[in-house]
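We begin with a single chain expressed as structure tokens, specifically the form predicted on its own.
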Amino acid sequence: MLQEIRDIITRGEKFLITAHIDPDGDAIGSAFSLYWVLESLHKQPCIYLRDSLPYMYEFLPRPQRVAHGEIPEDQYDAVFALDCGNLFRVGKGYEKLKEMGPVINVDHHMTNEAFGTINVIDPDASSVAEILYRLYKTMKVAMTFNVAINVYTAIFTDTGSFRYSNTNSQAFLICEEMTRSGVAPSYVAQMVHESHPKERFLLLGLVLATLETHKNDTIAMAMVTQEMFRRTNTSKEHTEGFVESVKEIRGIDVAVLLREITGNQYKISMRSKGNSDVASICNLFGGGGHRNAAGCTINGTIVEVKDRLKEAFKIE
């Protein structure tokens, strides 16, 4: 598969790179690293991300051609869909992507629907960036600083700073190589974890005040509402890492964060420790992800959403 992708890149000129809505560090770092690799090969890459770049990733070397909002319609030699379990995760207008060129689907989620013309799916990979790194090695491209810091950040964030169960030996080996290309781990950690605005912590205080636990304090739930966003002058991007904070409570096996989208729709983020499989729970609601990190969207009032979650977790 990687050889086939390499041949497509070698023959082609114009490429579109996209990733899922509400992009995280892996989606952004993978997309940006691929952009810089293609540009180094004198290609014409363009990135489309429906949502704007979260503030904690603004330190990454930013490509010149990044589109938000509307998909830039054109004909491409290939469309790279990164870190998307389903093509609709790209956002509005996703149906048109297959008309713009062959779709190359690169992902590491076991729930991926293999929607691409070419599908490279490896659930054992720590991140999409790890898979792309193999492609870069196949292509024998130079690991410039712009490529390296994006690859490092993608792996660093998707492994939870090397704390999650998807942290494998390759993750460490690749990141070690990226440091030899000029990446300073302390700098990346500071930008990702220690550069939050004050308002984020005001929001976190309100969220933690909603904390409730179930099943002998092994399952924790917290929620964030639109009213909380208004009171603290924040938005959904400020909630990144909140569910991990809840998971840090001693004895908690599963942490659940409910984020109000509208009064009748909630985005659910789940994290777990050990063998607790939250992907199977999210699958019940049309979502997906990994065993220890998954998400979904549930429609209904907050009472109805909580009741459905409690039923899924068999909470009495």
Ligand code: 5GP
Given for the second form:
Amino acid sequence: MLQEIRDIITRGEKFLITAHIDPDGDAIGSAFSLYWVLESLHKQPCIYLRDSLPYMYEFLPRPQRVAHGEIPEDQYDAVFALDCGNLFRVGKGYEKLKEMGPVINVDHHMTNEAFGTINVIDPDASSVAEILYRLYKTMKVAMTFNVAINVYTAIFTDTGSFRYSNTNSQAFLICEEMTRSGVAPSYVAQMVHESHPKERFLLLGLVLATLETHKNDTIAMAMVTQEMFRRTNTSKEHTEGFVESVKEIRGIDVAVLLREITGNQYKISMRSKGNSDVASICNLFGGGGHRNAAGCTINGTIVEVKDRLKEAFKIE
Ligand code: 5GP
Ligand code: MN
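Based on the form predicted on its own presented above, generate the structure block for the form predicted together with the named molecule.
The next block holds the full complex; its first chain is the one shown before.
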């Protein structure tokens, strides 16, 4: 499969690279690394991410051609869909992608729907960047600094800074190699984890005040509302890491963050430790993800949404 992709790249010229809405470090780092690889081969890559980059990823070497909002419609020699369990995750207009060129689906979600013309799905991979790294090795391209720091950051963030169960030996081996291309782990950690504006902590204070625990303190839930964003002059990008903070409580198996999109729609993020499978819970609501990190969107008022979640978790 990787050889087939290598051949498509060799023969082609124009490529679209896309990933999921609300892009995280893996979506961004994977897309950017592929861009720099294609550019080093004198190809014409273009990136489409529906949403702009959260501020903590702005330090990454930024490609010239990155589009947000509307998919840049054109004919491409291939359309790479990265880190998307289904094509819907790209956002509005995703149906059109299949008409723009063969879709190459590269993902590590167990629930991936194999929607591509070519599908490279490895649920054992720590991140999409790890799968792309194998492609880069197949292609024998040089690990330039621009490629390396994006690959490193993707793996670093998708493994929760080498803490989650997807932290495998490949993750360490690849990241070690990236340090030899000039990536300083302390710099990446500082950019990702220690570059927050003060307002984020004012927001965190409000969110932590909503914390409730259930089932003998094994399930934690917290909430962020549009009113909290207004009061602290923040937005959804400032909530990165909140659900992980709640998971730090001793004895908690599952942490849930409810983020108000509108008064009638909530984005749910779940994280778990050990064997608790939050992907299957999110699946009940049409979402998905990994066993220990998943998400979904639920329609309804806050009371209705909480009731539906409590029912899913069998909370009295
Ligand atoms: P997050 O809570 O950070 O948004 O997402 C955690 C994980 O769940 C990521 O792997 C993400 O791709 C996946 N995820 C989040 N929301 C959804 C969703 O609505 N549908 C699907 N299929 N996966 C999601
Ligand atoms: Mn990922």
